[in-house]
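Here you get one chain, nothing else, as structure tokens; it is the form predicted on its own.
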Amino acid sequence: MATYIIRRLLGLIPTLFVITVIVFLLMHAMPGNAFEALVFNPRLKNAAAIYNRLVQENGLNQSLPVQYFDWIKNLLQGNLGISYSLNMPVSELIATYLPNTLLLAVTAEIIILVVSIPIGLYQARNVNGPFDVLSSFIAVLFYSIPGFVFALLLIYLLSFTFNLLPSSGTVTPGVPWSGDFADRVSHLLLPALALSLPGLAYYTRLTRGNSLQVIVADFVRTARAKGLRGPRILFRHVLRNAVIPIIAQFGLDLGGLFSGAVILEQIFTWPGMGELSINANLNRDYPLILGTTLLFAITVLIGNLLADILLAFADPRIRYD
């Protein structure tokens, strides 16, 4: 396993290289750059001269291969560059915004797994029953609706109509309890719930389908013949085998869940990587665009690696020799 992990980690290097080349070329294919707005500012004297100086100082007058390899050289030294628009090191900006996105994504994933797996098991145990039919209909409905629609509905119902949860930010400003544990949790629940609902519906259906295949297996019939009943069969035998495809999907979805928080963070004014990456693209902030895109790519690759590792622990038959 250790050899396999090292091999996979080394295999990430060429993948990341290709990703950075594609992103770099697409980024420079966009019209304009971060400094062109200066030319159109009527209040600024000598705008053209200032623009040319900034372009030269940041190396944007160099050819694309030179700019790319300069960025790679700095990256290998741990330097992601200075943000054009915020005038701060990109690494510091990512370190500031990343924990909020991680908190949101991890909370949403916990909600998905804790809620969807028991529901899917209960559906499989009572297949075609009233609960199975109703919950399956709700799951398909939830999976068909985009996450941002859920976000708006939840804000309208839980925040504006019933005033149960705050609709924006991470803390409540101007109150004595601002920033304490309960205050932060109350601000986290609404965006985490909106982010988790489509995935919750999908994992419920996935658990149900996998469990139905396992329930009719020979080893489950043998367990019943030995006198095992109810929850012991369901959790010890059915879940242990039905969860293997779920683990694989979990690793694949981890990066998607992380990047899927981008839009929802804007809706809930959640200061995370979504806000940072969108502002970077709007401002043509090349170092910040490359830094955030590289982080999203690493997240997807790590999710795939994590899925393989978890599968090896969940299924003893899997060997990475």
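Residue numbers count along the first chain shown, from 1. Basically, rigid core = biggest C-alpha set you can superpose within 1.5 Å across the two forms. Small disclaimer: the values here were computed from a predicted structure and weren't measured. What changes on going to the form predicted in complex with the partner chain:
- A movement of the C-alpha atom of residue 262 falling short of 2 angstroms is seen between the two forms when the two forms are aligned on their rigid core.
- In the core-superposed comparison between the two forms, the C-alpha atom of residue 50 has shifted by at least 2 angstroms.
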Second form
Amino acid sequence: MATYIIRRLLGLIPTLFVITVIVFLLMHAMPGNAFEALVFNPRLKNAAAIYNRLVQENGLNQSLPVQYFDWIKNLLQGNLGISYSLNMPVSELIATYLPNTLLLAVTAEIIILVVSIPIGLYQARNVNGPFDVLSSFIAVLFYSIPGFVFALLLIYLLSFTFNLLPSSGTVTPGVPWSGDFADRVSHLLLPALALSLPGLAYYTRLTRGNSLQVIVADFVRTARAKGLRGPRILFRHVLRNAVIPIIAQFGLDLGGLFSGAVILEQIFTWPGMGELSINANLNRDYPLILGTTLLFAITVLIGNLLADILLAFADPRIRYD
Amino acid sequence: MAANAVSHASGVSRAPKSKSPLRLSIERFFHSPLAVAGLVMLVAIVFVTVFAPLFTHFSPSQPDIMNTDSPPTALHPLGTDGSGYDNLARVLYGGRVDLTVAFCAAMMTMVIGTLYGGVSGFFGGFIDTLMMRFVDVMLNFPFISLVLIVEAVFNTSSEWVLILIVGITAWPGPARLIRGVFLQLREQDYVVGARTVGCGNWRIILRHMLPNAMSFIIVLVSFQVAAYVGLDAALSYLGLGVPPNVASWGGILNTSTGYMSLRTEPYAWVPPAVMIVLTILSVNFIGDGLRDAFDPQTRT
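Right, the form predicted on its own is done; let's see the coordinates for the form predicted in complex with the partner chain.
Now the full complex is given, and it begins with the chain already shown.
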């Protein structure tokens, strides 16, 4: 297993290389650069000279291949460069913003799995019963509602109408209990719900469909004939086999959840990677663009890798050697 | 029925005319209540957006400056926004942008995806490996970053730029699926037959394999449309949607969901949100119906 993971991690390098090359080329095709705005400051007497110096210091006057390989060279030494617009090391910025996005995405994933798998299993057990029909209908409806519409509805209902949860930010400012656990959880709940609800519906459908295929299998009938109890059959025999395609999907969705979080972060003014990468692009902040893109790409790739590894644990028949 | 009548009239006894697979699929589609409901809903939505002037005499781009920020009145049934634009007119006309984006973007990704996946699946071997490696890279590409950059490169935002961006970024998913279909079709007897007769590669791909992959592709298109209806709205939150003077569902949602108006003016943001959800829902119903109609065995 260890050699497999190492081989897969090494296999990521060419993919990351191609992605960063494409982003690098596109990034330089964007009109303007980070320092051009400086020229328009009336207090600067020698604006052109300062502009030229900044361009030179940051190597923007060199040819693109040279710039790219400089970036790679620094990257290999663990240096992602210094953000032009925020004047801080890119790695430090990412370390500040990434935990927020991770917290959001991971909470959403947990909500999705914890809620959708039991519902899907229960639907499959009582297929075409009233609960199945009702919850299947709700699932189709939820699946058709984009995350940002959920966000608006949740804010309007839970925050403005019933005043249960805060609608923006990560902590309540200016109170003694600002930033304690309950405060953070209450701020996290709305965005995480908005992020998880569309996926919730999809995973419920997936669990139901997979369980329906497994539930008619011979080994389930055998388990029942042996006299095992219902829940044990459902969780040990059915779920164990139905969960495999869900895990595969889970890994693929991890990256999508990150992208989805970008939009919800804007609505909930959640200070995460979305804000960082959008501002980086708007400011032509080349090191920050490359850093955030690299991170997003790595997340997607790690998600895929994680799915494959989890698959091997869930289904011992799958072997990677 | 008609065939029977003809055969009786001519006095020749014949078995009743068998129905073509397409005809059977269409019949199955129209026997599914949800699919028909979806179709009716979508037709209704397209109707009110295309014939928007029948339902409102306000223009989506002419503000009524005497009635800015008005709550719903007899004159403005859904009120007006801060600049005096009539919300109802913006919702009705705005659908044109969102539906155009969704439909054209889906078509564009499918055309690119079908060509790419078709060629990759048909030729197989080294070409397939190479082409699929690139698809892997593109599938791992962070979508949002790419949208941000491409939009900045074009330095403008309009519905056509949105469509182009989706076309450039979203084709790898469909391409991979269609490649799988073509890999299967390649082994079919009629493909071998066509090659034996001496058909060229492109003729086999376009005339023999594509029609057989068509049912799969149509189903995929419907789900793609559903995915892109909300796209303009989602990108509007990043400041990347269509320009503010163009009415679109996403634009209305974005402008009328500031902290104050989200709370006090649900009449402004609920209608476009409902329109987006209804469109996605109806397209999903149609997609489900099409899938069941073309391939009754996959029915769940």
